[in-house]
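The chain that follows stands alone, in the form predicted on its own, written as structure tokens.
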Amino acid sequence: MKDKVIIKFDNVSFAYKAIADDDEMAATAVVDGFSLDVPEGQFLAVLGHNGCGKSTIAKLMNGILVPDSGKVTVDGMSTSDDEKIIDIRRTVGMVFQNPDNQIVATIVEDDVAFGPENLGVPPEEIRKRVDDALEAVGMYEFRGREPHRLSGGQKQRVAIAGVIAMNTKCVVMDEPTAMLDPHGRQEVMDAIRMLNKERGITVVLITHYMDEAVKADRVVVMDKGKIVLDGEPRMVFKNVEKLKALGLDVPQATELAYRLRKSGFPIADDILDEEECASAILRALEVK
């Protein structure tokens, strides 16, 4: 039985438009006839240079962009009908950069409560969702802290509890760690992880930390509002010189093999960790 798509671009174009010097309208196309499923229940990642577009996607996974050509659908809802959008926000919920602009209330539980109560949902339903929510990122004991006084990491794991109460079927996180330290980091990706394999919720990640791509099951590269490459990590990280080209970088595992391999040393080309490396070493050189 094919996988269930809860995401879908069919040939979606989008250009931001502003005044030019001559007082008419410019745009400025992100992304370029771009198509993509993402079935349900997936974690993938996005990888791409600044201005690439996985941005702008991300944007136009719940509505907050309407596709200028081609269409949208989430959970087969066309994102440009107006009657659906909130119906679509409920199913693809977002998280962003900065939590500090997802937070919204002076108490952890209060905040994490703020989508479902204004879904209507009611209070009894409320309290077993935020409880619910909290727990599964490891938030639980903090529910009555104020949020200025957790760290950059716990403050992101509120952000994406606050999604979760909502009971949406997906989550979009656009760069959720960017701001964070390696522990808060950790924290995070700990919590994405657990979301969707403990309880299947679909997760785009768009990072530029190929450490976190590795973790995905699937990894799509885009450039210039196009994909150029799409697989699962190990496929798409062999592709060393073409990642180069593109202005990104490769795992440090997956760099140092292909360094021994360009010296002539006889190594996989699809390492992703630092043990495989080294197992993949100790075997060559017992070869040897």
Second form
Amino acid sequence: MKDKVIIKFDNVSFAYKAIADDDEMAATAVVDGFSLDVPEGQFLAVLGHNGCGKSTIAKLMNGILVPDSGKVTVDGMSTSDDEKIIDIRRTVGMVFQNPDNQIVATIVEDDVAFGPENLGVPPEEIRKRVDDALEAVGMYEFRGREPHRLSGGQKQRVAIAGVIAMNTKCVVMDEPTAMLDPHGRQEVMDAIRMLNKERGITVVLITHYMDEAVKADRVVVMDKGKIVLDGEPRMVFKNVEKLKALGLDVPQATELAYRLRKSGFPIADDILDEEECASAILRALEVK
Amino acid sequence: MIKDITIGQYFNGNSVLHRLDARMKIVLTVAFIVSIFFCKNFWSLGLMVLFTIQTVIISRVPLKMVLKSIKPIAIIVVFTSLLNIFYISGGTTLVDGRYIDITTNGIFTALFMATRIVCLVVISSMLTYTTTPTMLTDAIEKLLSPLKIFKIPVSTLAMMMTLALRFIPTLIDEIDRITNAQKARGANLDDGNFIQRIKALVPIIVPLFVSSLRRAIELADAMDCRCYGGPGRTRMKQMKLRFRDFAALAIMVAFIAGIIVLNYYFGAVLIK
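Moving on from the form predicted on its own, kindly provide the form predicted in complex with its partner chain as a structure.
Next comes the full complex, this chain leading.
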């Protein structure tokens, strides 16, 4: 099952159409000849600077947007097929950037129940799913609260619980931590990791935080609607110069190792976090 | 702080009134409001007042909060009372003025009107004090569901109500933020005459409008993602009528019967 592809982009192009001042349709291709396979169970991070098309990719994944040309298939169903749209959305759930704009109910547990209610799940089953989903993200004791009294990280966890309760196979997250403080980011990242490792849910994380991408199984770097780098985090972040040319940062530890190596210090080029970096420096010093 | 506002005026509690089914509460409130207009003499009026007081006691809502709900209508009560005293004729004339007469009928009508309005407001606020907005919208949806046969989109309307309630605190936060941002740029919101102050609100309302539309678009996407409009919506929380709901209904029936009986035995107080 590991190799089964759950989301497949096949030479997809997409442009937002806007009516320009002279009433002509102005279209700029946001996604251009994009192909990508996401295998089931993978934790994929999509990186790229603003306007590179990464949010558009997210919206193409469950049919909020449909490609102008090419094809997006979810579990074998084309997102352009209107009749399959409900099935696609019960396979691929989505968490957005702004937690305030995706919570629909005035009470936490009612919001988590919203998805399964729409799918026509029987009431007792919804109750079970809601309790289970809230436990999973550590928000069970907040079930009777009003969402507007929660912190950003807590709201985002409620949104994640809402997706869990729908029993989706895959979750797409469009910069879920962008509006959160460091503490909230940590909470959400823990929930995402739990989702992927304990429940085997495929996660597509769109982000511009390098330290979040490092934790993924695979990193895809986008620029101008195309994939420029694709591979394990260790392989991708080796390309320090290329990433910088794209206007992206690398993790701080990688940056340090890169600068040390550049100034002639013998250190490996596949360092991702502080600990690896420290022990590599230590080793290099001992050799000297 | 502004963040701590509660939507509606729900008073958190666990009285029998709180635990009653919201649908039953709405039906009973409507029944009570109708019965208010049955009262024809002081005996039935007294029964109504007693019933109202008893309801307040059972709800365990602090008296202060109840009085707060009457405060805004005090002017209306006084005004209608005065109008009734001066303009209703009939019965024994007490003061024979040149332009206005004060009659017993006038005074009685004024008294009846005032009591009725106060009881009406107290009982309706009992409904909102003991029922959360969510429960209210759910109940309204259920009660209106027969209208579906006339192609009225009841569940969509209920969803709109829920979303409106959900976004009140969010928009209040937003107003706060925009106000501060405009003040930081030197907007003067607190001075000037009435017209100037209203004009000063424009730079707050326009951004609020724009951001609300943006929110609405995002919310629509988020709801789509969660299959809103999908195959037959079910509800997690099922409303169930219990024994206490029927007991409450029985009490209401007895109350209305009591009013009718008292009306019949003691006759009308107003003399035609």
